[in-house]
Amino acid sequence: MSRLTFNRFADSLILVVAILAVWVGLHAYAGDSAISAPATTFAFAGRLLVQPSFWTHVAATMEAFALAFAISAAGGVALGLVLGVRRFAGDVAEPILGSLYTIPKVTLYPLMLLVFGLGMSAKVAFGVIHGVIPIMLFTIAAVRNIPPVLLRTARALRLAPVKTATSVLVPAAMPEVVTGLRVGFALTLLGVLIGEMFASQRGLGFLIINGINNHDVRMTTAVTLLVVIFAVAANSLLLAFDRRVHHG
């Protein structure tokens, strides 16, 4: 094991121990009525993982998340490339997008429910509104950081817009775009989970809010733990890919 790998492992271990210590402290302070103990939570999560009904909820969340992230990634990157190339349009759009993203999403939920109703479409919409704007902003910044000589060369070679985008813009902007996709991944997942709390009868978000409503602390804590584990694992893989793209 290299020294760098050992240091990363040690840092991760310290972080896990610190989180568990805080968790134990919160349980000791608030009691079982607010948060279940780590041992109880892991045991309950293990029981959930062998229940077919639980995997039905996992499948519902993953289906909505996959569709929402696909829309966010494709739309965010495409619009970001266009606004990045058209500098004036990008200068106008960037502060507007930033302002829109600062609006608390909870204020949009009644409108989203009226437009999309309950079910899959609403969950996907909630995910997209959380993930697409950050991806757009990262892509705009990535295009602006492309060396101007590359774009001048593309114009000198009289490349078509599509050819310029695929052979010049995307490869040059890829490291920052991947970073934007990593951020958008986490935010889209968050949006889908929140959407399931408000607009669904299935999914992990529904299990969390149903546990809160029924005061089932073990259910709420265990599902939250499983979501966090999935998010951390996925983000770690994306971060490793991000580092490889930046240094590859």
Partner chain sequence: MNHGRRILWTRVAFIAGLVGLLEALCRLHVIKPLTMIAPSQMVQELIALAWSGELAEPALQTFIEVGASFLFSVTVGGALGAVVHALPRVRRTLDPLLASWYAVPFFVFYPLLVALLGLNVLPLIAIGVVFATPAMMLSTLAGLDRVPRVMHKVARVHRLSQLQEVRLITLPSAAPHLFTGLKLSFAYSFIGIIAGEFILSGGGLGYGISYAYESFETPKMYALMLFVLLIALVANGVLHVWDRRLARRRGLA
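Take the two forms, superpose them, and find the largest set of C-alpha atoms that agree within 1.5 Å; that set is the rigid core. Numbering follows the first chain given and starts at 1. Note that the coordinates shown come from a computational prediction; the quantities given were computed from them, not determined experimentally. What changes on going to the form predicted in complex with its partner chain:
- Shown in the overlay between the two forms, fitted on the rigid core, is a CA shift at A165 of 2 Å or greater.
- As a two-part rigid-body motion between the two forms, the smaller part of the chain turns against the larger by 26°, taken from C-alpha fits.
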Given for the second form:
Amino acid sequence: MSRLTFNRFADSLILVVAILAVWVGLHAYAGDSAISAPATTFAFAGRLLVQPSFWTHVAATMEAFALAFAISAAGGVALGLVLGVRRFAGDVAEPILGSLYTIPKVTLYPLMLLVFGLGMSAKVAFGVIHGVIPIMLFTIAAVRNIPPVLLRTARALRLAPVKTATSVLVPAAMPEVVTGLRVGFALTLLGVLIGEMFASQRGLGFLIINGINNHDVRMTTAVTLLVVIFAVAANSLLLAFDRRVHHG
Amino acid sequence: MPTRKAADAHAVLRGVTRIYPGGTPVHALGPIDLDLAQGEFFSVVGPSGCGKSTLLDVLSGLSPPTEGSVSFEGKTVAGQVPEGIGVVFQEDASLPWLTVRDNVAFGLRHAGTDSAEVDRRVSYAIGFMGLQDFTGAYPSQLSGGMRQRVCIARTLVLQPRLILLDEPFGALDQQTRLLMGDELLRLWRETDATVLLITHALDEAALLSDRVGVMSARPGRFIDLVETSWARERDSRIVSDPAFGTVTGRLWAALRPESMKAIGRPQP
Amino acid sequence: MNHGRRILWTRVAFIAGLVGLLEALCRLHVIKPLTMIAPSQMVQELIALAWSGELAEPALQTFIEVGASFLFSVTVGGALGAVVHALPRVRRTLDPLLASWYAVPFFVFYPLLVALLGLNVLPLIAIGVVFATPAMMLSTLAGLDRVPRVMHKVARVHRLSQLQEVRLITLPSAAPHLFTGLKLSFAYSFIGIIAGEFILSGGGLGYGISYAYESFETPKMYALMLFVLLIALVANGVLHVWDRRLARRRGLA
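Alright, leaving the form predicted on its own aside, put up the form predicted in complex with its partner chain.
Below is the whole assembly, all chains and molecules, this chain first.
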């Protein structure tokens, strides 16, 4: 067991070292004008983390993201449940949703701006259009994959409809829905950041695009690093949770 | 039909063991000694997890024995499945992307047999297994029993002299199993092949076989060899013969303590 | 079949209804012409754009980029998937990276790619590749994982060579997942490249839309958006039909 834990640790270490090596290689090849070196970036990111002004940008991103994810999750799960239960409607909708998923949503960005104007609501809307469809698709599949025998068991046990929903349907569909929420989480964050790159004067996406425009490579690299660390950390937590609900 | 001498050893296992290496090595099988007579129908029964499938893997050359030796028609089996051995697996091994006819022809087409001969043998095997109305169907359109027939036909076209079957009817219902057993007996008589059948069903072993080997719980060894003395012409109607009950009873008497061990309830 | 047709027609009617509603709202100026033009006008604009030859150049650029990214992702992603599948230790090491890959907002790397590869089509193709390759790799891994163990035994019983086993057993057995990989590779190449053109002003359809937006050419912008939408729909439709045909070849449809 301890040997296994050690192996895991060694594997992660190898991966981190490999990523750092690629980073150093890119820096050596492209120079300071494209990407700042790992040490410089970590130092700069450390300084950013103690600046109050940086945290106002973080707060702006988090606010938009929290709102967008709440809407994506609630809307996606609710619509997904309805389309999952109503088989015909689900069959009609599924390919449409699949097609919408493959549209490059950046192209809808001018439309979002025209409808919502510059600012918070455009950012949120942009996050939602990225996140809501995968959550819906996963939820539809989750409901459809509930084994019919579970519903018959519920009837055999003479459970009331509400009790059936809370103690059979929801736990049975839960694992797939959690997977959908994890995928939706990442895509909503992506959408919000892209929204901020163009439709905002605040937030981490703005810091990145502003760094690009001012040729402030250290800023761009450091913020990118922090965003990636946040996204990977959040994804790892959700993945751990995801695996637990799948096996538990 | 070539003459059959019961004393001819067609396949021989001597001191065969199989140990799966690892942190704690698992002793799965043996030591096993077995002589399969030319043309006999031999069945192996044993509790779950006793190494029956391992025995088949070793005998067919799919995996090497850890100790001991395996020979088929006088030649040592090592490293690969020798020509003349056909295997039917427990799992559905039909190829889902091929039609029934292409599934059955699979082995011949890739062995370089000429196409007229392939057609002749495939048509024969398809007819023999009663698949002639389904030649263009895909496995997903067939029942489990029909798919297993496809796999048997695919083995049959290769004209094996030793046929190994690993619980081929495990997933089928009882009536279908009895009928498939009859088909298997017909195939055995027709081809004159030696058959080794692995099964967990005592009645199946009792009614099909000339001899039944009863295996112990892991590591599997033979604890009893039961001869049935059925006529070569026989079918599932044997179940009403009183001798059938006697044979089945003897198998269960030998097997019961081992099965108790296998489910973790050793007899006091 | 009858049921399937009913679903299809309901879907068509639903989409037609939505388009009709949009048309009416635009014509009645409930939606302002500055915000959105009517769908029928979008079609007219698109035809005009195609007729004048203005569409050809950006469309061609986008097609070439997407095609290059797609081919590269499929071959390299498929090969990587096969190699990693054969090396469990490497796979375990890469696992966290692959699991987090699509959580990383890759758009933030565009500027870096421009700095590395220059301001031409290469960084655009590169972002498509970065987006699409892991999808192909993951699909290949999933496909190889799901080749039933007994298939390897079937190959050995028939004494197939390694190459024959791959060609006759492994590839056909993994085909449905490999096909999913193709679909995802196309979608991700397309999304990544259009977005890249948009953000980097790198030419092609994405840039066309952003340029039209910034110069207040709303009709042209919507015509291009419609065109991108149509490509996505046609590509999806073709892949869907192909998928069904593959399924039918296994007797599943």
